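Quick heads-up: it's one chain on its own, the form predicted on its own, in structure tokens.
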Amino acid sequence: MKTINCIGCGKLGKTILKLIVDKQLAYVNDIVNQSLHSARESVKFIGQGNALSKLDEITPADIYFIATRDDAIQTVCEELIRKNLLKPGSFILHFSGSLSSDILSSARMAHCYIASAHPVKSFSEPSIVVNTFLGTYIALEGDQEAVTSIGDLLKGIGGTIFNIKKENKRQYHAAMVIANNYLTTLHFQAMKNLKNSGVDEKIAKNLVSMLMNDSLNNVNRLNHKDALTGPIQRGDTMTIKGHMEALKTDPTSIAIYTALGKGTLSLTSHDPSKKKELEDLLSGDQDMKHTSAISNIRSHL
């Protein structure tokens, strides 16, 4: 059975081993966080492993995973390196889902094979995740040796593997942002508005997670074309002009609306001179147009 080490294990890390140790598919040997307390609670969630608080004191092993924040996983790698605690062959794996594998690419100095995998899921929660985990997909890309019994393990704890080119995992992982986070985001942002214009706050939740509910079950059933609805679809610009004036005392209310107004434009069927003005009233440009004139009117008085 395969050794592993990890370095950095929050709770991704610890949902992800948990699930590994429940499957028996391998061994968790040492845990290092940055305080002993914290490397304790990931051993006692995990049910397996030596605590550490110092990465000298971490002992060889076939897999090292390094789940710390983006801007750390570099150092660590080095520091595994500099200190001798690498052992030849072994695989080294980070999760980052903007980074690629490449930011551990110093490991091959030290005769090992490096990967990154990232699962696409919220963790949150790791007591609810790894019970919800079955299916989840992951982004995996690195050295085919690495990539194949990296991706044998993760097979093997429930997640569903798709391969992507280390080139892209920036503007990939954007596009998560925008699924996952800004999704948060936005059921904020139409909270606040409606508690604002006198909604119950209770009353409001439900509002909106019951349409963002529906807008999806739309989605997956139909396409995004057909599941649009609303005043862009409907091309209703007295309703998008009353919009904008209800949230102009609010830029970052404003700001999503027409940013994502406009992004909205290209799901409808507006022939391309409804879509331009369309597009000038979200950019304000027809507000623009008519002071304009107005001044040029009175220029001429």
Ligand SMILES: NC(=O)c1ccc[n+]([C@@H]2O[C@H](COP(=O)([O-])OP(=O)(O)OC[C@H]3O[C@@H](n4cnc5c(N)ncnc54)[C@H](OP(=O)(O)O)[C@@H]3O)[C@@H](O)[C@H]2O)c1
Second form
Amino acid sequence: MKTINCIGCGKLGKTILKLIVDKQLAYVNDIVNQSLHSARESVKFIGQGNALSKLDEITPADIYFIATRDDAIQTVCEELIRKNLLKPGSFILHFSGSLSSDILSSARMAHCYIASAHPVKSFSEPSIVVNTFLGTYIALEGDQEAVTSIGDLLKGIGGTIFNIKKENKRQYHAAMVIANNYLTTLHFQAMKNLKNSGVDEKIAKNLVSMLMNDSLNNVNRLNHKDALTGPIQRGDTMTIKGHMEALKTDPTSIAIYTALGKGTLSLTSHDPSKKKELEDLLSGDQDMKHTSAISNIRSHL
Ligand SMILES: NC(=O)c1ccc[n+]([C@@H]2O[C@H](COP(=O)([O-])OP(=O)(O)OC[C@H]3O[C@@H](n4cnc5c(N)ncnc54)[C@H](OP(=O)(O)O)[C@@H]3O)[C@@H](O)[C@H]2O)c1
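For the form predicted together with this ligand instead of the form predicted on its own, what are the coordinates?
First the chain shown before, then all remaining chains and molecules of the complex.
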């Protein structure tokens, strides 16, 4: 059975290792955290491994997980090499969504194979995620030897593996942020405006969640174009003007409304001149044109 060392064993590290241990897919060797207390807590959760707080104390393994926060990955990897702690032929893996395996490239000097694996999941509560992990999509890239072996391991714990090009990881991760984090932001911003319009907070929350769920269901059932409804899809200029007027005292709301409005235009079937009219309206160009027309008239008086 392959052995694993994990440097940085927080929310993600302990969840993945607990799943591996429960399925008896590999043996957990050393767990290194910044604090010994935290490493011991991780070992207790996983049910296997030696808790350490000093990198120098790790023993060789077949696989090294570097599951620290993103900013520490490269430093940890370089320290492992500098201190000659990597076993030649082993696999070195990190789990960042935005960084590629390139950040581990110095490990190739120690004759190791590198990879990055990004599980598309929020690991905020490891005790819950171990029960909901099945089917989680995992974006994988790196050296073929590592991708094959790590891919099998992650499939073994229920992951659904897909390949990503390392040069596209930042764009890929930005998309995840739009889909995940910004949906929460949109929920918050929509609720804020509903509350400001006098709708009770509880009703506002239910209403926004129901609308978002309906939209998601429609997108899944139909396609983006057919799922879209609303004033931009209909081309209701006066309604859009009214919304912009109502939101104008809140810079964040108006910025979100107009930016997403422009992003919505490509989903409509309006002719080019109607699209241009709506784009100008959302860009505030109509107001600017109006203002400059007035100042032109004034300058000629
Ligand atoms: N959380 C998620 O939902 C999620 C989802 C997908 C991908 N990821 C990726 O997974 C990785 C880990 O994220 P996380 O949320 O699990 O982070 P986390 O909960 O903050 O855990 C990080 C762990 O790293 C340890 N650590 C930090 N610097 C270290 C160092 N120099 N040497 C040894 N240990 C060190 C910390 O030790 P102490 O406990 O002693 O401070 C902590 O236990 C990141 O690359 C992240 O992008 C996370």
